[in-house]
Each structure stands twice: as C-alpha cells, then as structure tokens.
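Single chain ahead, written as structure tokens, the form predicted on its own.
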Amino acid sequence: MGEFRDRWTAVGLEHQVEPGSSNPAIVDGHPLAIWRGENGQPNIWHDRCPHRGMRLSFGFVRGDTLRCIYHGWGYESGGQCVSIPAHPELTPPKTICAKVYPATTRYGILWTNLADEPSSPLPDLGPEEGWHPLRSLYVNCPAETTADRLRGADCGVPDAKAGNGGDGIATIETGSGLTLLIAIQAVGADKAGLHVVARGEDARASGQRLELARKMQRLRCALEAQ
C-alpha cells in the first residue's frame, strides 16, 4: 500500500457519517471505507475485505459490525473478523483482520492519518466549541494548488481574507466576524475535497449557514477557473 506521510487529513464532516452507514473515501489515491455502528464511533479502514478483496464500503452495518457484501464476513470496530456465515461454528483466526486507520473528530470534521505509526498532533485552531458544519465539496484541482488559490479566490463573502491554518487547512475571515475553516483532502493528482465549517454569530443561524453553503459553490468555480 506504500508509505504515507505522517499527517492528519480530513475525510468529511462528522455529521455526514450516520450510524448504520458505510461510505467510500479516497486520500492520496488510497481507497477508504468509513462507517459508523450503533455505538456512534466512526471507523476508517482500508477499503478492502481480507477475504476476496471486495470493497468494504459496499458493505452493510449490523449493530457494531461491518459485513462485506460479497460473502457476509463480519468485522468488529477493531478490524478483527468475528463472523463467517458459511462456517457459523468457526471462530475466525486472529490473522483475518481489516487494515484500520485512526478516526477522530475535531471542529466537526472527521480526520484520519494513514502513516504506519502516526505521531503528529491533530490540527489545532483553538477551542473546538462553536463550529457549525457548512458542506463538503470537491474541486478538479490538486490539493496543494487549491491551498494556494484559496488566498485569492472569490467566495462571495464581503471583506474575506484567507489565511493559512496549517498543513491542509485554510481559514477565511470576514468583516462580519465570521470564520470559515476549510480542511483540504488530497483525493488524487488532480482532485481535492474541501470540508467547510464556520464559527461566529452568523454561523449559528441555519438560514445563514445555508446561504454560506451556497456560496461555497461559487468558491469551487473560482478555484477551478484560475
């Protein structure tokens, strides 16, 4: 699977991963399965069943177990296979285990780190309270280029000033006291994901957040047009 840089990468907004769901994602061309069981804990795995290689993101969740859609093999949140329907009396060997990556939330964003031994700290922009989700969108532009272009992109927000919040993170400050946090996901060579949350008085109103979410479409067009 190759070696990955030790850094935390956003893969979506936390509320987008609903209990009982399994969803695909890609980071640096690497396929991931994101799922959440009844216990509410998000899980991020390599998107491959150890049995026959089927994508686990195509699977289904039962309780706190993810089952492969191909043969129904079940895996608990730690990645261990716990059930093989064709052999119900068999206790699966400990060697049958999905590749598991860390999954954590901060600022309403879901993050992972694909390094073999992650040690880098999570992005830190101060208190976690007060952030509200806007939307996720994807642009046909490399992640590093996207970060550079954000400084001059037009998102339709008056007096917007873009800044650098760290590796894979950008912030946009507005004259109205509103802060947008944009976590950039490197999807592939020419594609990036933008996961956007907001903080400030205006971000509390659902109508204002909806309007800001619409303006993110304008931001995407501006990034792709440069």
The other form holds:
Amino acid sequence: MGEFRDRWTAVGLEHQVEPGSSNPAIVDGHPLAIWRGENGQPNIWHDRCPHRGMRLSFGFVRGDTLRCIYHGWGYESGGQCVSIPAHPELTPPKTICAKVYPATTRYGILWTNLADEPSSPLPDLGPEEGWHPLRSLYVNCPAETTADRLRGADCGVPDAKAGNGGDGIATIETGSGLTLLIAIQAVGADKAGLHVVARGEDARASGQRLELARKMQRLRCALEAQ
Amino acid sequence: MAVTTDQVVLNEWVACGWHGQVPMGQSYDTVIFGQEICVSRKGAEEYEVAVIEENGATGRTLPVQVRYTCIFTTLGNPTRPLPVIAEFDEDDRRIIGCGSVGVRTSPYRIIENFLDMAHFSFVHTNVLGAPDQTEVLAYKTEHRKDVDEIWALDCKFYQPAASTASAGGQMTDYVYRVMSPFSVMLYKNVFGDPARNDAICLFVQPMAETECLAYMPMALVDEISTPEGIIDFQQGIFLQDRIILENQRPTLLPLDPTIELPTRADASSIAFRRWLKAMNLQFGIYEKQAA
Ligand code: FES
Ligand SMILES: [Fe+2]
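Starting from the form predicted on its own above, please write out the structure of the form predicted in complex with the partner chain.
Whole complex next, starting from this chain.
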C-alpha cells in the first residue's frame, strides 16, 4: 500500500494502443496491461489476472471486455469480472476484480497515476490542440537523470533550447517555432521511456514529422553515453 | 545458488534426468533444490548420483532409482516411496519418454497447470478444448490418506482432438492423481476402447524455486501412432503451457486463497494448495510481504 507516488506518468503514445489490443508496459518496475476496447476507451490495469496471476497483457479483447488468455475470464472497463467460461451459467462474484488505474489522454500521450488515491493534477503545458505524435524511444538511462541529460542533448534540430515542463517532462524549443514535448516514463532503475510529441509549423506535414522522429534517435546516444 | 533448507521438500524423491540421456560410461551435471549433482551412467540401467561440493569435489552419493523412463534421486530421507504406476508394467503398453523441457516458474505452478481442465479451450484451442465448449462439469476431489495423494475423479471435458490416435471430437474422461508435490499423472480414456486408460505422467525436477525441468513419460494404448508423432503432440501441447507458466505473477505459488481467486473448476488446485499448506513446505511458495 502507498507504494507509489501521487504523480502522473506517461506510459505511451495514445495512437499506439490499437483498438482491440492489449499491450504490456512497466512503470517503476510495476507491470501494466494497456488495452482498448471497441468503444475506444483506453484502460490501464495491473498486468495480473486475479484468478491465477496470468499477465493480462497477453489477453485478447472482445467488444469492450478484456479476456484473459489462460482461462478466458472476461473483465469490463471497471475491472469487474463478468464471465467465467468454465461456468457459463455463473454470475461472477463482485469480489473478482482486476486492479484498475486511471487512464487519461493529453497532448496525444497516455498518462496514468499509480497512487492509491491520485489527486495531483495532470501535467499542464497549455492547450491540448496542435500536438502531433512523433515517436516513443526506450533508453538505458535512469528516468531522473534523463531530464537533466536532455538539456544538453543534441537532437539534430537547429537552435534548440531545452526547457523543463515539470516532473517527468522535458521540452525543447527551436527558433522556428517548433516545440517538442518529451514525457519521461520511469521503467526500471536503469531504463526510461521517452514519448515525444511536437507542435508548430515545422511539425505540420507528415514528412517533417517522420524526419523529426528519425532525428530523435540521436537522443539515445546522448542519454546512454557515459 | 543456495541449497534449500526446507527439509520437507528435501525428503521427496525427484526426477533428475531421463533414462538414456547419456550413453553408458558418461555423466552429466545438473541441479536439484539448488544443489549441484553429478549423474553417472554405470551400466545399461544403472546410475550413480553424487553431490558436487562447492569446491568442485565429489561429495556423498545419493539414493537412485530408474523408473517410468526417468532417473530419481533424493537429498533427504524420503517418507514416501516412488508411486506405483501399474500401467508402465503392462505388456502391450507403448512406453514413451519425452525428454525434458525447461520452465522458469515454481514447480507447483507446473503441477497445477497439468491438473487444470479450464484452460484447454483457450490454451490448446481446437485440440484439447473447443472454443464453444468451455464448461467444466462438477468433479470430485479427495485426499487419499493411506497413500497421501490428491485425486480428482469423474472429470469430463469435450475434446476436438484428444490424442494422436483420435479420429474426431469426444467427451474425454479424466482421472488426476497428485503423487507428491513434484509429480502428478492423469488417466484418460482411450479412443475406441472404453475399458482402458492412457496414463500420462509429469515429473518436475525443481532446480531452484522458479527454475524447473519437466519430464512427461506416458504408457499408452495406441498401436498406430509413431513415437515421433506422439512426442511432437505432447511437446506441442507443453510448449503452449510453458508460455502461460512463465507469465504468471508471482512466479512463486501463493497458498493464501485471497491472493488468487479460485472458482469451482479449480477444485483440484484448491485441494492441492491445501495439501501443500498442511505439509508446511516453504520452497517455491510465495509469502505475502509483511505490511
Ligand atoms: S488466470 Fe486469468 S482466467 Fe485464469
Ligand atoms: Fe495445458
């Protein structure tokens, strides 16, 4: 209990979670299953089935329920178990419930908060509109030092100035009115995920974004160099 | 790797290889309960097992038995003998050993998976279970005190292709038998001969708490399938199980029934966990962290 700090953390780019899929992610060593039903709503759960502990990121989505791959138990968005195929006539008891975390999208990034009673506000970098997803990148570097190292990092964009968007967020601005937002996911002690979105004239065309996404590869060298 | 101090498990017989794994005159090193051991084949059916000391020297020799295509040994003083499985001595049986498969999980998770019918439709889809016939009918479990074994009786499940010998779907009858914390077997009715049962065993070699080798010897009534066909079928099934087994969390087995919530179909798993708890064994068991 009370294992996790009350803070919002990025777990991925919103558009990467396909409807009808379940995917694994890790925050502070804690395994998560991120899945999206046909209604489009993203869900972020502890990656563990309450029945026999199977990872729910191996599960499959049917309609708006997540089914565990081991015995097919079905769970709806709130985490409640709604079907047990071994006993088709049985209404599953209310006590069978997956551990659910909040899932929110902002700036094209998917955020969660693992605290027992989350109350901190979502990261605020102004209006939600105008951000375009670039890419996610996983680096072998502790999350805490990632923000610092990003400050001097060469991302291949001219006139880049690093800023700090707050806890777990870095920003890079260029003269030409391009802003990069890098949300940092603490994966483990020595591993971080960077989820990068861009705003501005130079990120409007998909060709430009592709070029920028490619340049972000340089961040890996900057962050992993010791 | 530290050797376990859990005397309960040390007193069990466990598999440490399969007969024929090495030619005569040769030996191999392996591990049980964190203890390195050396298994030497001295003759056609004769093996010697010895502890390897930390400095690499050969230590004390251990008891050894070759049965059911496997080599068994123990680090302690067994209170129960190796189980009697009469089918392996019937003349017309096909006796098939399947080598071993490594699985990174607690030994008891492997045993539980073997006892479990509810996963057939999902993990062995269209072979051991059909996607539209998932129901597990009520069955009986019992603790046979005379032999200290857990049995599950009157088990039934619809199977599209129960074995290499089947010609189509059938309602398969199963009897399960847990003979020790590290060995389990099943009897399933033979395709086309209601009077007889195939006997399929699973012996787990616990190398460490979450590192095992699994052996699956069988005594079958099947005159048509080739040994290669039977081994391929069995290994195909087991590799599907391994993906599940290596992705259960925690990897150690929780005995507290509030950590993993069972349903009626899990009656055999419930009986198994209760039995383990009464044995008071520690090795491979998940202890909830004190708050
Ligand atoms: S472990 Fe998920 S349904 Fe059994
Ligand atoms: Fe299985």
